Amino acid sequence: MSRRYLGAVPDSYHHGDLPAALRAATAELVTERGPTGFSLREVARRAGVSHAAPAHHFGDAKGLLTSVAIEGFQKLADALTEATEGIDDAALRLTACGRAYVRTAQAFPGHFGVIFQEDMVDPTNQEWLEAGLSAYMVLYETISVVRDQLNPSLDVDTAATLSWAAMQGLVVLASKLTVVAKSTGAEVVPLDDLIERFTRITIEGMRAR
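Where the form is predicted on its own, the structure of this chain alone:
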């Protein structure tokens, strides 16, 4: 059991926020073992509560994982909103989106380990759908700025989807990029610089011809 959860989770419980403590324990467990290593009994053990407590609050494993996924999307939406606030330039705004997305994923790997796992969460949950849409709309609005500034005929839906896929791809590949670069003799590029380079290429591809 991690030292953090020896103190933080019981404190949260005694202050009446057991659901938050259970989500935190779940995120830690998913970070360590991946989504398939998750179990309600282990979450309860880490939180220092009865093994029946998670089911009492969330119904079942899918309910708890869905709650963690919702929290993850909320964290992402907040990070994207904060990163892009006050930025008018399309390229700078898209770069800020990319950096905020990757940094949030790296800061909360347990949440990102489940937010897209539709076989493990309830994809019909309205709160999950709305939280995901809230995060997506920040990117959509950014791509709309690209359209307004650089290409009035830009397909915003397609461009936003591709940009989201690219950012998630960087999250998945981040730990492997240095290994690949060294094995191929390519330049090892810091992740922030790589995001900026990628954004530059993306922006050029979106410009009106």
Given for the second form:
Protein chains: 2
Amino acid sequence: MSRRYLGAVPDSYHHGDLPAALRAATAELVTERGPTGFSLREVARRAGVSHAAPAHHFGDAKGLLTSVAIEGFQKLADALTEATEGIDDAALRLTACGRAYVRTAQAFPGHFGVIFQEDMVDPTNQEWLEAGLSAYMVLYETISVVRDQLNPSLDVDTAATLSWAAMQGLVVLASKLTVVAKSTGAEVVPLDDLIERFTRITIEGMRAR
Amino acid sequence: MSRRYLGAVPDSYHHGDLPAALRAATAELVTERGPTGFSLREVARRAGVSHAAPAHHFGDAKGLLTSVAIEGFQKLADALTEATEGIDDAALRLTACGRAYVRTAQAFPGHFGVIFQEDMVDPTNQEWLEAGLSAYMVLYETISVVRDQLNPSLDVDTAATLSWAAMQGLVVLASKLTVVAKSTGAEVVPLDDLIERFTRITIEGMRAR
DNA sequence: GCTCTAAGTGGACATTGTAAAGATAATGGT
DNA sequence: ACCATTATCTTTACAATGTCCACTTAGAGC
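Alright, leaving the form predicted on its own aside, put up the form predicted in complex with another copy of the chain.
Let us now look at the entire complex, which starts with that chain.
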């Protein structure tokens, strides 16, 4: 008997859906031990298969990690889409984007520990590029709304890049913020609130012409 | 005869300044192969010492990487300090900060590949925390100037965090921007110019009350 | 000059990623 | 229904890695 994941066919020679199980185990492992703690053999163990099984589906370790990264971008794109649906006001919409971004990153730390780790994924993988792009497009759409409502001469590309950078940067910095706040004596602001403050500043900046 | 680095005493049993040589070799290796490509034994080889030598100075691999991360933060703090020196205008100063940040990241990719990789460094290391904090403080100082000149009621902590996040995020996203631009048909903007556009937006946002 | 300690070496061991060859189950054609 | 083919998974093997240990070498201090 061994641990198995989604779509498992217990105690059968064939797994059922090993690729998905391996992705899940990878995300779990990276969540626990960080990107560096990833190990193909440990992942195989957690999925209840031999250490050589992953190779048949993903080629090598980088292939598996790339697949996880793609899944991460898809989760992000879905979250951003769902979060902005039905919101008309530009500022509210951008805030919703930011919240969704940070929350997705916190909900799937295993995936987010990999998506921008360019040496862990195959940077030439088309799916990975497209998955990232389609997540970006959701944000781009929201910035377009900002342009339409607040400033017709807004450079949407620049503003979208800035928003993305600020969100991803915040995710990376998050753990350091508490330490910094303790040293500077500043209040510790919850990420959700911080996102709102970020949005307030950037929205005002985008409004100006 | 073996490759040696700074402070080397050729062909002597003792190295001269092995810690510095190991840091340099680490930065070089991470630059070539990315954070994942780091290997303690390869670093030792490049420094011309046996594979067990690093342990006497840094304990384990994480100790060495932490030391490199500290060096990275120091380089950043120095660059930010130098870049802002003598600049009085708030907007120009913030732009200079951004430029210095991105340029330092590009000049020392080995260091920047490690500084925020929390699973590769010892997150309890006091020097690492302090080095990061002192780099942040240079930025904080600049945002204080923004407050003094443009908006006395500006929340400096929030604005400084936003600026840092945007810069670090931009560094991470940089390699994807070209791809995105190719897909959206947008122009490929040099990072230096992008930083200026970022600054223009955020400065306007900070000015608003 | 002698001892003590810091600095570096060499070997051992468990763990890792990948490759190759073998075993097992499912599939598809007749 | 049967057989061959193929996809899936296992086993074995090998080189490389990080850390530990015992050993050697060189400086520093008395």
